[in-house]
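Listed next as structure tokens is one chain, alone, in the form predicted alone.
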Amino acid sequence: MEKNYDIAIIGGGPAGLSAAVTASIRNKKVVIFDANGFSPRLRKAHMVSNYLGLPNISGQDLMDKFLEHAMSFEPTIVKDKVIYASQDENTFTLGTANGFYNARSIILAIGASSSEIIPGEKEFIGRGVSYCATCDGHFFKGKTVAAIVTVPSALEEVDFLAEICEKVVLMPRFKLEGPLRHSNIEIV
């Protein structure tokens, strides 16, 4: 098998089979390295309603189909996490437990990780602990939501739960800075 690539894509979820799908459109020879089943976390969800076209299909169907239109491609899979990753002038070498390959180009498509900080809460994602407001926040319309924020940048996502939700128990894992957008919220 060769093992020489113009693209190489770690991580399998919805950002790496469309980028699979956009460089292999463009004519690329893709690699794409997954270790981890094609988006666990996508493929838990129970219903996702915001994906333009595809309304309320579950996440593993909506994963299904993701892969069966990246594999219409036929790009390369190679399901062995990657270990070992160095650069040369024009080259990328990347490792795994089973082999080496060769990309001019590497995308990293690694995803989200979830910090499971909180006694049972990787037994309840999809069933009341979520990790994108944006994306569930609507499964609390009307509810008293809390929410967990390690960054700064995750305050948007607060202020759109406070506009849709009764209210928001805020827990910040930082110092906050500055008043509040809305007075549904009450830090803890």
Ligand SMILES: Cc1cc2nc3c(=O)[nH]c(=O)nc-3n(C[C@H](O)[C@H](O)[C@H](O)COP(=O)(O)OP(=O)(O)OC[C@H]3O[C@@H](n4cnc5c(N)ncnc54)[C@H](O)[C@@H]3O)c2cc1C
Second form
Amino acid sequence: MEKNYDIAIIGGGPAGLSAAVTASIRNKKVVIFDANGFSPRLRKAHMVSNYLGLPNISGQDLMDKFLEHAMSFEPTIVKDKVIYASQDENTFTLGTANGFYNARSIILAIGASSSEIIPGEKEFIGRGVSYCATCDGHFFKGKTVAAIVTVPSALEEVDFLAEICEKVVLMPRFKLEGPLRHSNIEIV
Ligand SMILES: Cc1cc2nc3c(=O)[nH]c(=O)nc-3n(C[C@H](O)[C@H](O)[C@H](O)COP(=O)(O)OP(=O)(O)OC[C@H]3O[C@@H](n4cnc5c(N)ncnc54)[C@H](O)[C@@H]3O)c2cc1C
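Same protein, different form: I have the form predicted alone, so give me the form predicted in complex with the ligand.
What follows is the entire complex, opening with the chain shown before.
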């Protein structure tokens, strides 16, 4: 396999595949590394409704569409985890358990992981447990939801939920300061 590329993309989720399409259109030689079945995260989404032109599609089907689009440009795919990176003057070297690859640029598209903190959380991801109020809040319109909030900036998402849900049971993991904006938020 050719081991020299213009761009190495680490991560084959939506961000990495989108970068691969854009790079390929610009005639760059691209390699994508993904160790884990191309976004297990998005594949867990029961329903995705915020992509224009693709209403009510499952995360699994949406990810397959993204993959099909990206693959049509024939990037090199390496189904291995990148475990090593170093930089020379003009080149990056990336290592997996099975070999080394060179690229002039690297795009890190490795996603984010959430730490699971409550029993049952993992089992119900995508079936009642969500991490994005503006993505999934509308599935719970008119219902009572619980929001575990770890940083003050996430209170904006709580306000969003309060506007569409009957009640929000708020469980902050920090000291709340100032009044809440909605009367249907109950603090536990
Ligand atoms: C239950 C649920 C529902 C969701 N619903 C929606 C929704 O309705 N609408 C919406 O817009 N978003 C939704 N999301 C969020 C969406 O899934 C993420 O925003 C999206 O997947 C982020 O894309 P990404 O490419 O940045 O990262 P990811 O999708 O996490 O992809 C990163 C990839 O990088 C790979 N990787 C990481 N490290 C390495 C390494 N060292 N070497 C090789 N590969 C590596 C991982 O295996 C993974 O495949 C939902 C998420 C969840 C969990």
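The term rigid core refers to the maximal set of C-alpha atoms that superpose within 1.5 Å between the two forms. Just so we're clear, the structure is a prediction, and the values are computed from it rather than from any experiment. Positions refer to the first chain, counted from 1.
Q: My question is whether L67 is one of the residues whose C-alpha shifts by 2 Å or more between these two forms, given a fit on the rigid core.
A: No, the C-alpha position differs by under 2 Å between these two forms.
Q: Answer yes if the Cα of K143 shifts by 2 angstroms or more between these two forms on a rigid-core superposition, and no otherwise.
A: Yes, the C-alpha moves 2 Å or more.
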